[in-house]
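Starting off, we have a lone chain in the form predicted on its own, written out as structure tokens.
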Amino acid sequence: MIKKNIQILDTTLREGEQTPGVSFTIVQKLEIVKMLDAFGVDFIEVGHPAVSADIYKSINEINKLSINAKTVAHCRLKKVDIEQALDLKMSWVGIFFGTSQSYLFDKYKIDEKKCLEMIKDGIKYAKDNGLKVRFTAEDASRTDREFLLNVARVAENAGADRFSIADTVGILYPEKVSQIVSFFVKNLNIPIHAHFHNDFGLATSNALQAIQSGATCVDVSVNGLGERCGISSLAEITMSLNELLKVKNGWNFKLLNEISQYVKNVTNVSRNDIMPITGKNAFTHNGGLHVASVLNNPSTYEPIRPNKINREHTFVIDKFSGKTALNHCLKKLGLKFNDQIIERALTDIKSNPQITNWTDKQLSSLMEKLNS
């Protein structure tokens, strides 16, 4: 039995709204908050507030709820996201940073010592203004191991609350996962958190071998909703813990049908949608980092080649797209276009958070309308 207290973090709002095709309306995120508080989950990610207006209004109505969980608003490792956390009045953040090779040379254009010393003053400057941080490395999984351990040093010394694990492309497997998590759990002073991607299927077994190994937390979504695959399902790794490791906690599994049920309906996914290798959404990205990252290197948000089952990845243009994203689509379409007109592009897009794949012929009467 495992007796250290197991928290959970709940990032249907954030991760899950990040499915393809997926867009909650403020009302529909505050049902799932009150939802998943009453079930008993401990943080809830509300979401990246600097990717859209409506982002950044659903997080203030969601704070002014009285509720008992945490709520933790995502952040780049840039002072205008955590400034807007602030002005959300938030008292935890979760700020992220890309920190294996591919992700540092590829998609930051940092070396090593340049990566250590923006998470130095990123967390510190969160930390300074009050606010409690749980600091994640993206990619860890393949992030060569010494110096994963002196970010999460680095994180830990400049004041960060949590270090997060973070199987960005889901390859690992539960040996790899007891490796890692009770290296960090050796090494580090603060509680260890784990996020897993389900790329290969193996999220909930990846997420409760982390917690054998020592890690105090796990993140989760409903449905295990999430970029291509999704992550570990919050039904499946609560009833996971308490019927099979023993864990005993103040979940109320009479409401996870409720709130699974609730989330299907207004998503309309399926579970065959997020399936590994070959579900719907296995190679599409929307995120605007995600996208630009793919173009430039498949890698870093790929496991594998989609060309190797014959298939190929695709992009959506959503609220969450950015320049580059909807820069390759526009010129796929062989559509006119200047930096200012994507501007106003993005800005149209991302007011229109309802519109959750903007398709070919959408694209082509906006690109008119602003080049008339």
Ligand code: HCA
Contents of the next structure:
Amino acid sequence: MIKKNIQILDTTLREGEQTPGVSFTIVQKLEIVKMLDAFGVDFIEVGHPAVSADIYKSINEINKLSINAKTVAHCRLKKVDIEQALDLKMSWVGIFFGTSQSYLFDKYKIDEKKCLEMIKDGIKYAKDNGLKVRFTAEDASRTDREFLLNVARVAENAGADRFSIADTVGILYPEKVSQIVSFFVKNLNIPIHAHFHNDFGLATSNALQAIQSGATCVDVSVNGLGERCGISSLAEITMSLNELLKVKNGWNFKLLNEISQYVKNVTNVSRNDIMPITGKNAFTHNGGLHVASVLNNPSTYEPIRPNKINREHTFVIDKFSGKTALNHCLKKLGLKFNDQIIERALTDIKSNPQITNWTDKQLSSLMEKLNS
Ligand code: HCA
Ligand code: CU
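Now show me the form predicted together with the named molecule; what you just gave was the form predicted on its own.
Once more the chain from above appears, this time first in line as the rest of the complex follows.
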């Protein structure tokens, strides 16, 4: 059953910026926020402040705008991240933590009990400091249902204001979405959000199903930008909700084309780049956490092995990169450095947000400079 007051969270500035080759300037971010607000989205996920200084600064500038949409800062389940959101005077944080077996055991190396404790403590910390919390169970779609219910209940009891179900590797299809979403709508008191990746081309259908099954908000990005094949797109979701499901929301459709064109012009990402399976980015990983996890266990962020279709995965080095990603790329170039130099290299990489894909040559000369 479709709830009243369906909402949209746009994450072009967070998820969308994780598209290989994309890095918005602060001026572009301010422009995008103004357009999204004028269109009428309810939440704007403005970025993950801990990633880089330019992201932190852009959030600070965005918060000076007078807009109706609520801005949300993306945070790991870590005090340092939540503290940055507090410094930025956010009212909302989107805290995410992977809950599937492989995330717990391969990515974080913790057990279920520890996971629940961390979720409780992290959310409580944010709530005690006055933040509104949307808690996302990353890889929820591959998490055991009973355990996910424990996670959701712990999150709700710790004070979370929203529970978001992330289909991080895009493996759901509408029937499964219906089962999962209805189950959580029935069992929780807080509103349910959902986030669908497009690895099998089902992100739009899945988001529409989530709304039909009682979710109150789905995540979108302009032109469907995001890691690998991206997520549900703003235009497809709002127009299908309006035209097909007769959801009324006051969206200013006259602005939709302009927003899409603006983002297309400043990103230069083509539809083919983010096309499922055969698109250029289908097996490319960008975010630091993504690359580190894939190196350890590819299935964490790959729903199918790329060699099934005679492809290989690739990694991008840019402001989103972490230590593991950088070490891996340098190793491939036959280079090895101590931690201190790696840290300095990362600082340099993160302070050059305009370089969206460091080439081997650029990396080698940076390392040479730092090592001399
Ligand atoms: C990521 C993963 C994420 C998180 C979604 C969310 C996903 O951090 O890149 O926090 O709402 O798909 O699970 O985008
Ligand atoms: Cu995502």
